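Presented as structure tokens, the chain that follows is alone, the form predicted alone.
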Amino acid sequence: MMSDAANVIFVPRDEHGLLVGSLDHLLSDQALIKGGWRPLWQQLAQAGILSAALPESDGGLHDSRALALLAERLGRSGVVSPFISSATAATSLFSRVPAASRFVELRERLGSGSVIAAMDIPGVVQSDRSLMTLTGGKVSGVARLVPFGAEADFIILVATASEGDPALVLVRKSDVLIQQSVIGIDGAPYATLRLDSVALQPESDLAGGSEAERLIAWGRDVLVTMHCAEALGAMSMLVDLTRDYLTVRHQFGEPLSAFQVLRHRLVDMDMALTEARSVVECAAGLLEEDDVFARRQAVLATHFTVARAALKVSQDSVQLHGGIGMADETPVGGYFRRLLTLPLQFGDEDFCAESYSG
């Protein structure tokens, strides 16, 4: 049984609104998205978009719903870049690990866009994704594919201790080998980063044992609600680009959308964008509450739906547009490649069934 927080996450609130405004004011500007992430990064943080994960006390919100919402916007935009990873995840994440004073300084810096983090939570899919050890106080060992591991001036990585507990570690850009960058299908860098024997200072150790194991499921959770948050705005773009290109092109003298089983259609991809809509919400609203099993159970019935909406959406979406659909003259095939990440990254249907179940 969900809790009563679970009631309560669709009220909008006024900061939401003021939030969202101003994000759509900024991705208004296409010029900004065109000059990659950079430019616009700035822009986010004097804006305080990028500063909207931190407490109250800071000049935040830390409500994970408007985080969600913002995530959600960028995805319509599709604009790449560190939000998720830097600017939500490892941002909370700094305020929850045991002794969060310490990382005052870090989590302003993060805000105002000065520094970025990038964080490495194995274990969605490939257990074995993640290869670190902690042993003396020394970090060693290989992440594979890291979104902006090659970006970031911060990175927060897994580790298994020598007795066997995992351990939650914050390593310098200065202390990594890069030893491969790549762009994904998505347009997102990732990089495969190496550790010899780097050791830690008594800050950098987050977390150990239990207390890393909550925080480690905790920030699995956030990643996956918000790049679902993220898909459901591509998908949003997509089902309005299709309505779009439907009204517009003809055939046989009449426009696309006049044929009643293309519009059938395009209604089953809007209720599926409908339903991924609500159990995103209802996720971001159960983020921060301390029901470890509600939590975990609604973002995996959210992954399930969102990935099978995506699926759905996305591949709809290319086959109404016919071969333009694949262009690069339209944004379509763009969406289309960004969707498949999500079940890439964090696992497919069967997968969050199977863990559901589980």
The other form holds:
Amino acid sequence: MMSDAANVIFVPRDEHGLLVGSLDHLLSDQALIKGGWRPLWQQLAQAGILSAALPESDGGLHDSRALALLAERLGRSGVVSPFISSATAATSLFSRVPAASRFVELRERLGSGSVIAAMDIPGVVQSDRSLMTLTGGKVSGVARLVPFGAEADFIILVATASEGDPALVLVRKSDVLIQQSVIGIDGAPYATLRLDSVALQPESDLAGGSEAERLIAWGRDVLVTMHCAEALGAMSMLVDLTRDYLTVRHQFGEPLSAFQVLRHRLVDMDMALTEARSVVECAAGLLEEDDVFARRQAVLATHFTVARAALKVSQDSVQLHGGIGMADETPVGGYFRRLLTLPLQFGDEDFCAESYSG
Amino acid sequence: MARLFTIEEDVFRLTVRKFLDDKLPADLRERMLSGERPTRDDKVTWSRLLHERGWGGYTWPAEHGGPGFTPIQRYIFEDEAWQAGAPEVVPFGLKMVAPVIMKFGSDAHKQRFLPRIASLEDYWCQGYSEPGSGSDLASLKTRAVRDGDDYLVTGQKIWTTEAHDADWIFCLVRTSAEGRKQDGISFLLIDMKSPGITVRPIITFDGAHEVNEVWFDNVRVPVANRVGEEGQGWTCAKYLLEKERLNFGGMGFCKREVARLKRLAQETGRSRLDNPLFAARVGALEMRIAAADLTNLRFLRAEERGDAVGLPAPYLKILSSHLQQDVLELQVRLLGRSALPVRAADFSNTPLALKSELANVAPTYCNYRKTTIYAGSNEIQRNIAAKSLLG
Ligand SMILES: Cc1cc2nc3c(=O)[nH]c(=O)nc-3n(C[C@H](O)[C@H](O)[C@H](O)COP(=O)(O)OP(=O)(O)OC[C@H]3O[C@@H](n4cnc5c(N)ncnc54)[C@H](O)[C@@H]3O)c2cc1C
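Taking the form predicted alone as the starting point, write out the structure of the form predicted together with its partner chain.
Expanding to the full complex; the earlier chain stays at the top.
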């Protein structure tokens, strides 16, 4: 029996625990994790992790709070995968677009891990506005540094139609030219994609006009929130690693944990993590809501809080580890680099501060 | 009119500027100004140029073969060199072991080592830290056991910057386990080609190879290579640490990187400096740099007069390390998505090369987290300062 309280933010639901449990089980396999995201992907599909974003009728949970929990665990594991774009934002979008039944099969393939989707939705940063145009049913332009853009089978893009209206479009791998394919500071692949007069097929026109505007805003909020959830996982790992290190490392005949300044630094890190968790859970809980303003404010506050916390926690983790924190063979640096991608992809906290009260 | 520098100092600045204009190779200058980190060859090139001009030992007094610059001239020289795009000098010989040799070394040491440091014929590295002895340096364990006219050195050093490039290493070693741990330490100069030395790279999380582990397995070191008396190593080390902390090219680096930050803001075509929040961040940073820079100058003027003012070593180290990190953080914030790529994907059918200028921004930001850790971590610096304020 499910009580009404289960829909209240901060109160966990039983099914979330089950799913998170099976993900944790997978991620405890160190050998699997070391192999990068590809071998993990099929396992995620089999465990039902990739279909969590599907509607309940398709065997999913249709619950962003569950997705945020999964993103967090993946963030904690340190594996960078297309989970956020493919299994949360894109999969959810395909059941929200007009005539969503067009995408039953695609959703199923995303859930089974047989295809992956990338997404390029302009962030809050003005300068990252879409460089894609839609004229006479044809899409042209460039999408810069799309995460997993070269690996994806499908890419969701925002284009500007001739009347200035936004359009949400879906293109296939075969439609795009990979202009530049790079490895990012986090070790993940990014690709700059070019489209030259790609004719839109009926199923590639996801939404236009005000419908597109609504979905773009929503998609951006999902991407940012899930990225923040992932960052939360990475930060939780850094706080744990640092706490453990302070107890085992000795200098001057004492554990580092005996030095008050380090104790206080750790507390500040943990406090930042605690606040980050509160805002992420709140934003994830509001993603399904129709109250666009409340959702937007919650996502901005989350982005702001997590961006600040991520810098603080990653910088202090390295500092409190001393020299060993700089070595690539310890896990600290990998999390440090991944945490940098939140402000790089979606803008730093200044952008949020500017927009919040406006 | 009140001024920061005398006419003579201004003239000196122009002399330095002229030298840099004439001699610093354009290619090197350009690479440094676009944020590339210097290679060993770059550093050698620069040192040779200085040496030819008689400035190889530019931090040294005339009696030891330096040009005898005043503290302020040294400051001006570094300020100009950084901003012109000169690579950083290798500090380990010039600024670290050389002052120790001048103060504690024998005449034979001075004759043998100093000239080759000034010309960078010998490239030095610093072997202090050990796996178990970082902040608590005095607990170091690398042993040196007397065997006739030699010591036999066994143990491990870690985080040794540029050991893989070095000809010589100066080491703190334990020559006695008796009494106060500081009193059992000696200062040795060791040829990196000695049998029994193994250097293993440590890659830092920005992907760079700067630091190493250095292992010593019964390495034979002539007793003649000891600087100071046996057991006087800690005194040498403390003297050197003072020098190390006073030698911050940090401020020059900050000014150079702020200039680059502004240039990148213009070049990215959509000047983020027009954004008031970002402009305020840059402005605040520039004023912090100015305040630290003036503090540095004030300390140097005091040094010139032979006065002691404040706590120069810890404060300059703390201020300049944070400023270096903060200017790099602003570069990352400025570039946003453009700072993501660090290299082309391996499999790539990539027609466009990566523009390296942007690709080094995020890695350098990562790399410079080291500045608050090395040369006595900022926590240790604060402990030192607090002790002097509070006892
Ligand atoms: C890039 C790099 C280059 C380096 N190059 C050299 C080199 O060329 N030669 C060389 O000899 N060494 C070098 N070092 C080593 C450096 O000096 C040490 O890392 C530093 O002294 C800190 O020691 P540790 O790493 O063992 O950290 P620890 O001493 O274990 O310190 C860990 C953390 O605890 C803090 N801490 C420790 N004791 C106290 C205390 N009493 N009170 C408050 N906080 C405390 C530290 O500040 C730090 O935050 C380098 C280090 C780095 C990262």
